[in-house]
Amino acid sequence: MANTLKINKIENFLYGKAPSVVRCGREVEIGAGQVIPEINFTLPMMTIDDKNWCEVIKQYEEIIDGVLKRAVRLEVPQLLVEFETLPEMTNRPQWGLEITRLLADKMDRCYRDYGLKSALRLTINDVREFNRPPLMRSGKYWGNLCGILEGSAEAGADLIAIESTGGKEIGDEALVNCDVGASIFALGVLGARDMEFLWNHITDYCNRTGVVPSGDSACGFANTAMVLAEQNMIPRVFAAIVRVISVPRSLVAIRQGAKGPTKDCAYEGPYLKAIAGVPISMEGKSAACAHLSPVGNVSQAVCDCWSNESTQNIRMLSANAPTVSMEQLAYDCRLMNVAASEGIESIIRLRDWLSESDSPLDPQAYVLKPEIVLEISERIIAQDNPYEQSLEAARSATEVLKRDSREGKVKIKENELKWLDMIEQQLETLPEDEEQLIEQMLQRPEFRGKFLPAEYGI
């Protein structure tokens, strides 16, 4: 990948329109200047087992008929589904792959029918990670989830994404303790490690099979900071921080192949799109049903697909959540489209009224505006390896927020202020070479057990 951005021009970073177009599905085309609806849903709470699978069996047959005629009642041009498989589902790797026949299924007819456009993303929950430590590379837990990769094409899937964990064992500890430290290892070096195995496996059989290869998420790691964060668990800044941190990690499964788009709980998504011009998928506002968060406009400026995160299937009085979750993103799609008809300056005065209202009041907004995104992202691109640039990510971030709080562009609490020198101290600290950083985490007693160094090439 080339050590210069996809996207280095603020005029040309834009909500709809990607350097590179994702052509998937029945005539679905992702970042060729429309902003398409990306639908998720989950059930309701239930046991998944024998006994009740014909029932989860019905609750996504409601699900998916609910969602494709309130669609087609909408006339919405073209849509993304995305089935998220729950645990149990990657597990039996033939119960993923039955829902996923199903959903596909459904959205053949519907095209023959009605004309709908749609692709179906399949997100396989990332199992690893109930062994501890987590065996990343063998066991029962990897091969369930290569059983559903492997079926994915033939049962209907169009793309291929998933939320992996490697190095969440780390990560975790890390946001507790806001070890900035401990959060590079965790990701730069760590989940860095586990996305270049994970998707030089994913990208192989996606090659194999004419699967769209889409993207990851750092959910597991910056979409914890912030709600933690939200919750007034750990500073604001440093889940900023670690957002961007997140960055590099993310762009392995870009660099190992994957195409876009780029998972929607994936907020580090712009910087993904500024250094590689894959279009992405966003959430905000329209996934309060899933969780709060204070990016609810800025995640949605530059966003290709827009998504709801996920919902579960529960009954309110106009409809079924996820029938709701569909109308909700219809019209935030063609509020934005309708702008993108009238011409380039209708696209940046939306997408800077998107920026602008949220970017001001929070760090994490902050880091996703636009013009921060691709500051940042020229300085990211031009190290030389995941652990360079998480560092640099982590640097550029931290002065970037001390800079312009002082600036008045960004407001940070005064006790916050506080953090973002003792986060600039922890950096000082790190060494410039991986290998230097491997050897001290290795050293730390609290590490011990946590994880298995081999799993990750180490």
The other form holds:
Amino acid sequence: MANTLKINKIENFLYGKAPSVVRCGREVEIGAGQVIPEINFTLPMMTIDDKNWCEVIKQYEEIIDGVLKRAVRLEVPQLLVEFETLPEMTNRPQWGLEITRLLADKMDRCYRDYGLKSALRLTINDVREFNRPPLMRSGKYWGNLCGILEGSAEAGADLIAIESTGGKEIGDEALVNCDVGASIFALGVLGARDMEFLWNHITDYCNRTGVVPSGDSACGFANTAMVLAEQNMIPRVFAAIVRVISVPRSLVAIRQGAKGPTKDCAYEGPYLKAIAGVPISMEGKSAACAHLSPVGNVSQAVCDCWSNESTQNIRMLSANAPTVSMEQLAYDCRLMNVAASEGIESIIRLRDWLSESDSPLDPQAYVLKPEIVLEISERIIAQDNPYEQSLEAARSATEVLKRDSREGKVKIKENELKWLDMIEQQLETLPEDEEQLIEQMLQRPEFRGKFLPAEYGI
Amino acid sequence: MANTLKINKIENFLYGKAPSVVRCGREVEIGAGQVIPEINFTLPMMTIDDKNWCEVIKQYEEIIDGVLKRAVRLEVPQLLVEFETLPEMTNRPQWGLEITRLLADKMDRCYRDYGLKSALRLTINDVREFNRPPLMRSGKYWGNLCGILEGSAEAGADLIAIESTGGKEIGDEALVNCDVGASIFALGVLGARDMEFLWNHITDYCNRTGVVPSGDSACGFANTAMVLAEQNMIPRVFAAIVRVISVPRSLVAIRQGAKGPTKDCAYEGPYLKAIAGVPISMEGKSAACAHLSPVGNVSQAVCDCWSNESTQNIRMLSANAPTVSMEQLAYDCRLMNVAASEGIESIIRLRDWLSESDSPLDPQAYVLKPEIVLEISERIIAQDNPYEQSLEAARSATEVLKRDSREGKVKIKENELKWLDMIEQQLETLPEDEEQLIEQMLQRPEFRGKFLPAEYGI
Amino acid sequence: MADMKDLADAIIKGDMKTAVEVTKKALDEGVEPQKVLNDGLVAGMGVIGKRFKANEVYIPEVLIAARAMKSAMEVLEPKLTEAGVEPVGKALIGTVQGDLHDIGKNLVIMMLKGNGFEVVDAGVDVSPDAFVEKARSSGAKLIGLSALLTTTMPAMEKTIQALRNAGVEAKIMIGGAPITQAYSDKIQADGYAPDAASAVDLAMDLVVA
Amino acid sequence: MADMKDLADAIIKGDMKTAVEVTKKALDEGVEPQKVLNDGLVAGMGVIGKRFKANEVYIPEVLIAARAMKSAMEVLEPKLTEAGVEPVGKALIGTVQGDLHDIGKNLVIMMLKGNGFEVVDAGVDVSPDAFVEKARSSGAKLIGLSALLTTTMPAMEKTIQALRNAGVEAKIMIGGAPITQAYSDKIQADGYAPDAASAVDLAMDLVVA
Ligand SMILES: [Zn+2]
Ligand SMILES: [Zn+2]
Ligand SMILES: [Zn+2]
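Following the display of the form predicted alone, present the structure of the form predicted together with a further copy of the same chain.
Now the complete complex, all chains and molecules, led by this one.
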């Protein structure tokens, strides 16, 4: 990756427009000027097994029928549908592929009958964690994962994504202890190494088949941190810093050939867009059904797709929850696109309102503010490898938060300020050299047996 | 009511600002510059009876605790909570009042502990329809309605509202037959007469107690029309015209002393604000949980409160649905208020985006476009009584839709254009004189026995 | 000669006068009542039903057609009875206890009538006991329950239990905004319809089955 | 003389070294083990627990305190056993079959330990049979089940049934994002906790009751 940002001026950092446009599915163009809704959904409470499989199918039929009908009614110009497999559906690939086919067929028909432009993103649930410690590159679960990947083009997927879990063995522990070194190890060392292996594999398949390799999400790390912070378990400043630490890890997918749109739940998206120029999917207030967050508006500021993260197929007073989300996404996108139709000045106006409405109130929102994203991205790409980049990410996020809370630009709670100091001190003790960090981490008794170094090429 | 609009220039027709500010509850100011979230909720599937009453209480406790906690976390500057009684709670007033007290106490505590400014709106479910034909001014159900009203101040309600149903005996039939004359009779004659009686009673109580009489909604008429149109049961143009017909009826409450904010589900709100200067509560994409609509954004354009209409207390992946709505409303309001903090030019900018993003696509959205609201309002207030106003409302809405669809400003489906002609023809046959219409309607066999003329002073 | 196509067209247009005239003429000319019903009235309603489902026409047009059909049926019915032709079925439709919403119920009633059902309107706020009594007195083969509130849904379950306990054997279908197929399965209704149009299809299935 | 207030403060600060020292000193001076436990360790954890609930401190600080307590307990435990003082209780905590989420489970484990529970971590993706077996082998008085997916919630019900059928008498509490009190009631768990902190309160209630 070149050491310059793909977007280095704030006036070029816009929603709906990305330096590299992704074209896929039925006439869908992502990052070409319009923000596109991305709808996500999951099953209500039910068991997935042979006995219930018919019922599972019916659920997905009901979901997609409701969603497509509403999208047509609201004249949604383009639609991205994400189907994320549940563990059972990765572990029996034909199940995951059957649902994929069902959705693709319905979307095809809707395109033919009503002209609804759409693309289907298949997100493979990473099941490698079923082994403890996980086998990342072999064994049954890796085989299952590859099985669904290999069938995805034929089943009608237009894009492939994954929320990979390499490094999560350390990540949870790092979070609850606010251990920034262990977080960097989990994301910037283990996560990055696994991503390199995994995404090399994915893009290889995509190159053969024409499916678009889209992106990965540090969901299990940075979103877990966000949820813990919302529950007052960990300081928000720590969650904010973990978010920025996740950037170099997610960049690895793009270096391996991922083209975007990045995953909706990868709130690190704005960094990926600035650095690599890929279009990004984001979620915020639209995803309140899936998790509460302090970044409901700012997350929208430079998005190219706008998503609801996920909602079960349960009945609301109006309709089933996925249809409700479809409607909300459609209206959010209408607003952004109407402003965009007036030109760049209007995009910037709305972008800045979205950003300003959240960013002064929470450090997690502040690190997503477009200006801050550019400032920190610049520092991240000056580094050479994911470890150094992650270290720099943590340092710059910490510095920026300290500096700008002093200047009153971002509000940080009294009892969180000391955490910024503590994190800064932790960061000072971390070695500049990755090998040394690995050495340190391998020696920590609490991590012993949790992960298999060889699975990460260590 | 004077024959001039309270807001007669488009540059003064703004969200968050109303000519007459409403001050109520714990330091809440509505229409004074900020848009305020209004949260609504209802019970999940359960029976309301003696045996279950404890469980009912627990539900409302869980709802309000979740909502207030989230409002505090998101630093909501002011909050309006609406509690709408269920029929059982109007019919046993002490039940409705017990929940009112519970909510008011929690809101008090939250104000003391966290400084959350809030006000409680009690909306009384109109149970007079339990008699068929309904007794509007006497009998058990009228007594129950009065019972809850009389206890509302003591129970801690800051505002009173009602969705009154006078005229609904004719309204449903009018809708499914697209009978514009019967719709005008239901809303502009029966509805208006009942509103005069009812709101005189309500404001009398409010004057004695200091509770704010807020507003009424033509929900059972115009929103039923909207829902039927969404289900392709009736033409959207008819639903649009019924919306405008509902304006003179809802104005009656204000003439009787209602101060606003008008009811969230009264999408006729913008007309009421333009004509009478009261602050208005509105709902749109935020209320997709309660009903799908074609007015998700435009409904927001000139709102003073922004609501979710209603959602059951069911668990989403993140939290219970009312908490999810609370978060979404908070972010929508943040965006509007951040733009407003820049000044009027920015309010107008965002208002117009909200308006333009919907209004060209659906006649129901088009009649809520601020410019159109002013145009039609001007014509409505030139008339003398609710019947004449309703007739003029229907005529002007029909004319405007015909004119502006010809000019390409609003898209009307091919098979709906003929309905505009048919409605126009229907309108030509209607008498200018209310007494004549009453005469005609009393003779229609299908309405015989459906309503009691004496209950409307006829 | 009376043309069944003209009769169907009169129904489609909602032209009550012509519908009645052609029906009378056909019967005078000795056309079999069953043929008038099927090739004229039902055929016409079938066309309007299809157009409605395709969103080409709206419910008022369906209702006008249904009213034309009803007028023609008044002429035809005695002849059908003579010929031993049974109506499609009798249905009892109502909104459950505690619930005052009637527009959904009324739409279903109108559409069932338009499709040849005889329908008894039980009204709104109907207690389980009242449903049982009306089911017995009407002899309905099909019972439709409507609920629009989450807090009146449980009354649906109680009503079904009361009907079953009373030995009522009619098929029971349910509907209303908060109702789902899962709820229908749970309370052991015979079927659930998400809207008025599909309620008619469901009713046909249940009564013919 | 060893001051129980100093011991409590050491716990609050997470000062493992001081905590162990003061505990040893107190025991050497003949302070009753029960008093060291209650007035020192439990008192300290009580303060940190309150501060956590008041959002004054975060979970890492709770965990540091818990680790200090754990070290002191290693010194104290033999004496407690000698004196016949029982631990609060033994708990078995795991994530149900098909579910890989462990952070919630792990937080509950850490917080229970910090409150004097002995805890067996059953891990993730634990089948009903495995739960039964671990319940028996551990002799836990309390079992905690966690699920984060709507599609693994039914495994919770199956696990509870398996435990009951096997005659396991331990109290069962459940938790996880999609879980509600209503679901807990439905599957006849003994209790539901919406978050890790309330899980500890619930555990106390269940074990003491
Ligand atoms: Zn995710
Ligand atoms: Zn997602
Ligand atoms: Zn309403």
